[in-house]
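Single chain ahead, written as structure tokens, the form predicted on its own.
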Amino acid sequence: MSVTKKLLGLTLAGGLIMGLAACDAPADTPAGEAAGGDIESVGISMPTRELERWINDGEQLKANLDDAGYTTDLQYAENDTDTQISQIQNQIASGADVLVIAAIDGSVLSPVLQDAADEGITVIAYDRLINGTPNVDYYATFDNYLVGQLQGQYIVEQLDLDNQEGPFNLEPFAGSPDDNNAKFFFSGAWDVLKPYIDEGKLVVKSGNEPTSNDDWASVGIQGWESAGAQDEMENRLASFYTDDKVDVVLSPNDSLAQGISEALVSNGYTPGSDWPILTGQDADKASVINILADKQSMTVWKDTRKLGEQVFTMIESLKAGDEPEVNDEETYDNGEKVVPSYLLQPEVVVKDDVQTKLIDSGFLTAGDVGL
């Protein structure tokens, strides 16, 4: 395990120095950094196989680590927090030196991460911040507030809100209330869109209009489930749009956008001028197919290969006894500490970008999306 070893001099007759004793690394020092070169085993905890992106993330990171000679254990918890806790406990018991955790609920892991800290294990939060514990050493993610800003700015540009009076009918959605990232996504978009709502250029006919960023969970969809978004959109359409059309739907990610798209189809909307602006995130294959078919307007692409590479680089730094590189030590306060973070930059993908950004880069193949 990653425990710093120090030689303690024991003076015996004739001046012979011998004996070896262990002492723990200081509590505020990441375990891997203290040990330097003692990193061999990595536990990877991913939330679910239900979303394509988590499969890609987990398998890519595992492959990178396996190729470099690490022993890895990749687990998926299928969106069950008790399962994730149990899997992490097993990884601790099996001798993991580093834990990479994409939390299902970042507020419930404090006890198991105390167990990890007691064993000197370094914890890297992967794309979702882990809250309420001092025992998370690093955080690697994309600039999640910027993700929302890009979605909001796209809506502003497509509707030409700086020049058009409107009003345009907007329906906002947010991500799962137990996902810390969901607030950042929504806040980024809402900070862009709220001034146009206040001016009356955007109107939320359903009344599902958060009064502030802090009220974002009121439009959240539990578990990021497509079916939940579809049901909610169908309810709004049936209740508020029998004699009118929705012009734009703020969806924070692709899984929700896919459900919203199904609801639009079932309510008689057809791709083209009749179709509302519909945002997304992740560049899932199904949503890229929808973008090509004019059933989704855009997605914010987070090249998760780069995220996996960054986490791999962090682990390599720990193995070398170095402090991993971070570029943000101010933003991500988990309630116990500001977690040193590395933020990567997302980018918008629209129909005309699919070939040049997603396929030419190797993120997707032409066959994945029917090209």
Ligand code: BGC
Second form
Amino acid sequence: MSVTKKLLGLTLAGGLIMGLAACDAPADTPAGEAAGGDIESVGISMPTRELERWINDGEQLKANLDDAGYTTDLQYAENDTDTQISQIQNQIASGADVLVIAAIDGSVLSPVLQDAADEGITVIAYDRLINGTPNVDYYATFDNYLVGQLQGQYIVEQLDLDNQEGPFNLEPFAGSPDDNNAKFFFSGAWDVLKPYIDEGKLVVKSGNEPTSNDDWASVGIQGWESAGAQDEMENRLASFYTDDKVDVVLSPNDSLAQGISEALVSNGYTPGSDWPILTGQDADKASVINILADKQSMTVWKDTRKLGEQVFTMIESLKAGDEPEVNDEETYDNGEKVVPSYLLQPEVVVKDDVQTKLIDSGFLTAGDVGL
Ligand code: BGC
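Switching from the form predicted on its own: structure of the form predicted in complex with this ligand?
Zooming out: every chain and molecule, the one shown earlier first.
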């Protein structure tokens, strides 16, 4: 831990207040003094190794920081909140100057983040917002609402809902109820789809239809588990689709889409014929393989390398005693404050884009997806 960390923490807090009061104002650190060089050690706390994206996220950020000479500690908590809290406690005790946290449950970290604040540690929420605490300094993520909008718009375009009457059978799913992102994904999609439900062009035969965006968790899948989504889809198919077919499934991400896809296979759906439109997010290898096999229609790609680079840039700014750049100071209210955020742009990937967007950019190799 750097000796001047406490002082630095105060300086940064002062800079943050200034930054909020006057957008883009420089931090209150005299040039060439104090902050520069004081940030040496970064604790990175990731939710789980179960999903490929978090492995990439953690390793890329760690590599960027290691190459630049920081000391890093990367931990995965296997989707267990107590494990994540104790890993963060260890990182605080070992002298982290900055903590980068992708929370498993964004509502339970207040006490440990109070400890971090007491030590003058800067906290960056990574991908997922941390709620209910003033002690989160920055948030770096993709535009989560836009992720959902892209999924909704894809469905509208594919079914040509502005010109077709339908009715088409839709089954909606949402992400884990403890993940703040899940509500944004759902709201983005539902704001696009709900008018067509109200018109009767989309029908939710199972009745699993949230009455409003706030009711999104009623269709949530705990822990973003593929198996949970598979079970739920099996139940809906067995109970409501014995004499009819589902036309479209709103899945918020790839791990759910993979489970839903398994349920469709075991219920006799055939890719390329009666397979429903199925959305996703992340460009996970397994889902890209499914997209190539017509078992998933699209994914919303978030180039996690860009997120890692953004967080790295934030840390470099802190090290230089500057205020990290943000581009959203309105959307992410965590119940205690609006957290200054940097939002990156997600994009849709369909079968025809796999080569040009995912492989040519080096995000995946051809071999990863069997090409
Ligand atoms: C992330 C998604 C991911 C999901 C499950 C969300 O917070 O933004 O990219 O699919 O968690 O891990």
